[in-house]
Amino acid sequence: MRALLVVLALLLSACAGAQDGKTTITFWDNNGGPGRTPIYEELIKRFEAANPDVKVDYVGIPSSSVQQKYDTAIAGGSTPDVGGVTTSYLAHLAGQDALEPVDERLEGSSLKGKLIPGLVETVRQTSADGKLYAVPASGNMDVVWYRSDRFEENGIKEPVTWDELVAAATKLTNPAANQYGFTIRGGAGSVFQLLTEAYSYSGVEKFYDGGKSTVADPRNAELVRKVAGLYKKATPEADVNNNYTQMVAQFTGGSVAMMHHNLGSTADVMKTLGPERVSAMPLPKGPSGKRTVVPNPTDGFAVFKGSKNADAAWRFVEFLVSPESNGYWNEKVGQIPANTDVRNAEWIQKNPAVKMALGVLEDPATVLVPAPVHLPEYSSITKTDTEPLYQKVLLGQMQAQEFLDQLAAKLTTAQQDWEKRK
């Protein structure tokens, strides 16, 4: 009897040791919330089933406060093992020496050669030393959502050029019926969106040329004048203060026929209007006929240098960006999967907006013009300093060229200061 008790005790001890011996890693979701947390919970369940020696502790953080949370954790030496990141603040994190470069790990990984090169490049361009500090997982792209039913009713074809878009917006406007052809984002977030429009029109292929910002190129100013010319003629007057939420409300509410945003609007517009009444098109081209795209910040995953379980953390990153996980995630959120093995998935063939955006990004003729999100001042320059000036342009109180000259001067100074610090 005593011998049996000893054996049972040893067995229990062995079981407890196996549990205690699990490697636990902490994962910070940089956009936690009811829409995305359940997707990660499912993926973590799958990962732990396939990797019984690793446990993942999930922490969901709202996107509005994630950069501050990371800064606090870095200062206090309490960073997670793995974190969701975007290129909008990746340079800031890498600049604090908080992240592991992943180039060598990728070389020996099943992900080698399986990531969309353009997304990898947008991540790499954020670093001062040319190293890769995150693995891209999702791409996003600005599109113009439009009411395909109203286009059909009015005999209008999908615009290919900005002039065609302006003509369509004018034709679809009837203020007496509270119907407008387009909506302008004049409030929060307006300038980044405006710049994507300007470069799509101008065909200018670099954000900087010889260290000088190209934002003030006269062709960009021409586009700003065209958009401002639509204000109150083919857009609601309230657009001067529009943020993302208000634009979506106007579009889904039926008062505007076209809205420039990105694939992040997919769930909202499809839920309200449905695929039979709404479609997406790339931003139109300008007179040059070139397809130039200013990419949205790229989402991905980084391993933190302070991790004591970096190998397990990397295994989790590889899992999240594997074809199965990457396809599952992007199907749920309606974005572009970074893993090229997902490109022929059935769900992409059934999602015209994602299929179109993926085609644009992978078209060899498309020129990506990454915005300088590596600059610590980029956000304050384009938001705090410049959004009020754009409102003046819309209200006819400032010329488009003067507005862009001021913006370009600030971006040039910030870039030169950054070059000196490298």
The other form holds:
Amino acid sequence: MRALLVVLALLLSACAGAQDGKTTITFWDNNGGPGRTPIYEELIKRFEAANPDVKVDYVGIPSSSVQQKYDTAIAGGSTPDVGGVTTSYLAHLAGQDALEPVDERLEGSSLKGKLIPGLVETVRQTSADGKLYAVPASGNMDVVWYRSDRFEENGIKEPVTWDELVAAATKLTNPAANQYGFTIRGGAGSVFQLLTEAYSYSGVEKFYDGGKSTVADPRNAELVRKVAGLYKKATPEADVNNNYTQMVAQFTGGSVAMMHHNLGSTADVMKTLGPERVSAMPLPKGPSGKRTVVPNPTDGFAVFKGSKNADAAWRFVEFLVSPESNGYWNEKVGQIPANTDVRNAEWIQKNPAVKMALGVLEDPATVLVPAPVHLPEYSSITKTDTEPLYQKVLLGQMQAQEFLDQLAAKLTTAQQDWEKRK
Amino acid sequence: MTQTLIRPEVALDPPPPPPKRKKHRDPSRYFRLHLPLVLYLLFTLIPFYWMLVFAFRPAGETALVPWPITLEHFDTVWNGIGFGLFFQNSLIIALGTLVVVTVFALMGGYALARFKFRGQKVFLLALLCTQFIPGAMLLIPLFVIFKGAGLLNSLTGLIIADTAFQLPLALILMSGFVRNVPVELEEAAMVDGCSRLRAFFAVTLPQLRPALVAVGSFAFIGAWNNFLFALMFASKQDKFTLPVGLSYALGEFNTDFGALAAGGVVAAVPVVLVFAVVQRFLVQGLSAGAVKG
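We have the form predicted alone; now please give the form predicted together with the partner chain.
Complete assembly follows, chain above in first position.
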């Protein structure tokens, strides 16, 4: 009897789904929240109006748990049709054979040749088989946000080199008035951010040289020493445990004059301080004078293999990365649109931070040094293994070179293991 | 001399007050005991104070005392982010878990305390062992089972998951409580003509009131605070609970601290209320359950 009831219930629920002849696809937003959900809701409304046969179920997943949520869904065979993904866990998802490669679909699509090659390359590099598993939609770049008003008051120019930044930070510090020139990310996510600083200073152009990590380059160590030297002298003492939220809170709260973060904090920074008090600059150069950039994780959309409506799912992805939607979304969040047709949009001219970042990304002189996010161990090495070591460096309990040597050794081993498995 | 006159009276006085009272007047004792406690209290209260400040202070202000008080953040979380619905979901799940856990714990706890059966020790040991398993390990098996049973994306599913997680501890606690109620009371009632069931309801159950409160409030708070199950088993926005809603308000790049703090207040108030109302029973109940009768 009970079995019969279950079967009946299942039949009923199956019928309910197909009742109105519409295809329903599920879309997981990998960084759901009050800031971004309304933007997607608007885009979904537009998509449904243009595609009356498809209904999109939006689910906003908190970004801090999205990887776990995907893993559970994959293990349980209950993945969405379309998911927002970033390159920081794309390799992991593709490695579980959960995603559809999009190369072929892209070939026959209106998006062909319309995506910033640097971003496409960043996405492609995460996969072991050289296939593209997600369509890049949005680029992010590390920038230094600074209080232009305080710079002006103190007669300081926008720093171009790291030494100028250090000098500016020192000059803007007055602990008695709770004013600091800079803030260091010493807590969660610190090493990833430190590496982008190190490479921007050293001008080292490759993350690996002949299978060996270049992280321990003495020029990188020099930068780590410079940053650690700022700790407590030109930064708040609590910085040793700072994650990004605390960093942003300090900056928007007014006690810090410069903060290295990325375009992701545009909305927060602009909302509290406004364009008249804050500007963004690229990470300063080092003595080499070269502009080397470690690209941020690239955001994009992937179609899941388990999708029963892969065609409708792809149509939705195509729509999200189309010039109008891509422009709309990136304008709202203040990031770099992947669709090159958006480049000349009016809002980019009005958003100096995005314009500056786009300029850096598209400048032929810029050297991209992609971090090895394809290594499954990358995140545990940079977070669990080495974040505490960096804190030791900040507290003066460990030498910068020794710290980088340990990090480099782990990265080299991981890369060699990966080469063997390939 | 007056002194000599008074002395015998002194000898007749009742014995001097117990040393406890004397110590009470000792200022050094006050500092030794109360000052650290007050400091500790401040230390634990500051985060809550901070949360309240952020929740009631207009965005962009830096005042330490929020004045004028604004309710805009509450409006944002309640109407904008949907905490109204999340609150309702959390309440349904927590109350549902409370009822199911309490009923099952009462039945199971009574059986464990009053009857002897084969494998009883092993069963108790197994209950204890379940406490060593972190929830994250159960996630994928539970997910697969729930998917098969069509319980994903449903509040019922979450009540079942929370119940499964809370029940072992509730059973252990409840059997301790039942053991504390003298079995002779029940036997006396049965001699007077009650059935076992009637004896249980008329004699034992009223004695177990603190136990019910303790077990029930633990179940309520456990389910109210459970983040992992709610996040994993609910893939529809309208089934989110408060903890998921809070983490949802904490974006990767942008965080509205006012809204987050207001959400924290909304999530904390029921827990504080529950503790305020039942803490008397809770202390009483816990110590009663702690010692074997």
